[in-house]
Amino acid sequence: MARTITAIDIGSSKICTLIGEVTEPDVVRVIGIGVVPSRGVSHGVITDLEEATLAIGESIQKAERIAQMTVTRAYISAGGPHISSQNKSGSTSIGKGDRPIDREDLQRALDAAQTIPVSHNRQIIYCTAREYTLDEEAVTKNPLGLLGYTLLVDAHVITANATSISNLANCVRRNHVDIVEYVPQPIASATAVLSAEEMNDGVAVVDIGAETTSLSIYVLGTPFDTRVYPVGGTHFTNDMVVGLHTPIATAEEIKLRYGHLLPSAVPADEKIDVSTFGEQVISSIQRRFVAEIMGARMEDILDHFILRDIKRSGYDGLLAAGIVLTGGASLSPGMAEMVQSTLHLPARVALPRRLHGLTETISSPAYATAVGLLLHGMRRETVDRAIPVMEGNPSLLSRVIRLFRNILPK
């Protein structure tokens, strides 16, 4: 019998709903989108509960019809800047070497890594298991029945505000949908663009959205950093709000119809006609105006956010797959050649990978959050079945551990 799997984006700009039936292993076909305008969202936080909670049911409400059922469980994005990662170790004692190792006992090397220090404002949301070691020597993916006394596991681990979270529950399940898991926006982005052989290459997810840029690195397979920044396409539209004296609409308008990222591929003679504050008339400026207040933008993007973190985690030598940009940002005319001579590295925009069914409206860069929550859903409730615990929200373990951690004397 087929089974459905909801994902639930709630981004800055929309908020996606997507219904997913999952007939066979490794396959969901899409059988429900409700895509609507974000409201009380800012910077991928809540803002505003009743709006939020309002918009959120008419995203769910639009799917539900398309789909024809009711959504009681969602996998949920969960996204801003108050997101940040760290890698961790954990270990656990598997016995005399006389045992082959479970999945209980990757479980437990799991729980261990993150009974980290989490000050009471942060919470885990996210954990996943990037190598284990067997007994200081062996260093393996899938440790899975071999034999051995003790289990390492290096552990990327993801966290995030603990009121912001609660916020998003709550929007959600006013809306009377229980939470399944929450995923960070990069991991899902991520998901849905990438190849298996680019995360063995090494590889930088760089997702531009409406408020806010993420980035995540993965090597040899699994990600090594996780970050997501205050900045957006919204961004472009505020520069030119102020450099054209136009307002927001026509600003966007131009942007859309207009921008691009690299001057000097826009014709030096090329104008266009902007309605600017307090003037009756229509202005004529330069085409290549608009080319160079976004450049200016997305380069100190690139400069002070993507490039400064990409080196400072120490794996910009071994990215032998560049850039992977998505994100509805993402689609601006030289994106991709501006972020490759920028960084230095090959870069490429992505749609979503591995679609099916009701797939026209979402087969672009802007869903890729909501088509990779889909997919993780999925692994998680199909492939999973039969391989380790990779990844997650915290056990119920570590959560006790860390409530007695925070409130025992210090």
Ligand SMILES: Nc1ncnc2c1ncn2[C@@H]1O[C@H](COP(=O)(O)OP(=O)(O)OP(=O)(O)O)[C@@H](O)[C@H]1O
Given for the second form:
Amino acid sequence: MARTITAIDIGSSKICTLIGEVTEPDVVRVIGIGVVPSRGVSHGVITDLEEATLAIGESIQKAERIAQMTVTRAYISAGGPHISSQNKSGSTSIGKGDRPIDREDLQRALDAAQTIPVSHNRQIIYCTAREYTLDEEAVTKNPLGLLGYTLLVDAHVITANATSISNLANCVRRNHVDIVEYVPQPIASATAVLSAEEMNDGVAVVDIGAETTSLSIYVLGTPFDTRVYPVGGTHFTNDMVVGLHTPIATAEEIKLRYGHLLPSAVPADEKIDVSTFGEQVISSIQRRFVAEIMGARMEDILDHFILRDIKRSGYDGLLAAGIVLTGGASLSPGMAEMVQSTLHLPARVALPRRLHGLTETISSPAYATAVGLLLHGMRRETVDRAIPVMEGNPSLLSRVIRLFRNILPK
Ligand SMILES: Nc1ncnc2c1ncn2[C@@H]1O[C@H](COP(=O)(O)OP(=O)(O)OP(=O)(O)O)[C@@H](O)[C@H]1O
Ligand SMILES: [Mg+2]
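Mind pulling up the form predicted in complex with this ligand next to the form predicted on its own we just looked at?
Up next: the whole complex, starting with the chain shown before.
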């Protein structure tokens, strides 16, 4: 029987469950999709346990119905501005240098890199090797099988607010689904949209969602910096509520129909009709004004967050593959041109990698995180061959509940 993998992206505007079937190593076929509007989630974190649990459950059930199976374990995206990252090293002794380095040695070195002081309200949710150094000189990405005395790993460690993660876990577990691994949202999105060449050449992925924007900087094939900011597509809409004096639903519609980030690209005489607050009147405004509002917000996101942190990383001017934009709000016309001219780097808007099976819905930048989660899970369970079950084995109670779910008619 083919192995199935489930990914659940809990976003601020939508929750997306994807069920994939691994048909052969490194090939995943989507057999179930469940997308529902988010409830109880704000800026990427759970703010209402009951509502979020229900919404996550609806998303899972939709996907289960299509895939005709019961989900028992899943890879979960961890988002929100509480996510932060650092690069740390850790070393392990191999012994007398007379035996080849094995996977356990790699894990011991990674464990050592994670022995960092973490305040009581933070926890490490993700750790990946960037490169290894053998006996203080030979630098390698893959030391397996080599001989050496000491192995040092340079690792990218991502931490999160411990209570935010516990709240997320509670919502998922209340739906009788065990968490295989938390994948930070910036890592999942990058996994979906980057080629191996871009990761090697140096690239920044910017996922602009509804209430958060994430940044991940990859150099030499691995993540160097990952961050999440509390701004997103909703801010463009809210700016228009204020600027055009229009209700939120109208502002969102105008953004989707007439939005643009480059005022100069919109004809000066183009007018659009807008219904305003209070009096039921329709006023005619210049579409260019909408572009000015949206352009100003995008400039702010780039200056205050993206450019600032690319500079802080020290890779300013060294990201040869430029900027890859994704997330629902990256669909605003003029996005790539604006980012390119502001940051003086090549920029493109990216769809998630094309998968097999039910891919029509997910062929949009808004699904980059969900697709990346599925790809990450597939690689963990086929290519890496080691399944890091962080949360321990399913409890007896959840196994019994699942047994009943399988027996009872849906
Ligand atoms: N064609 C479009 N033009 C402009 N904005 C768009 C378009 N389509 C979607 N959006 C915006 O994208 C945002 C939703 O993006 P996405 O689905 O990636 O968010 P999310 O993953 O739910 O949220 P987050 O990642 O912030 O937690 C909304 O603000 C929506 O208005
Ligand atoms: Mg998102």
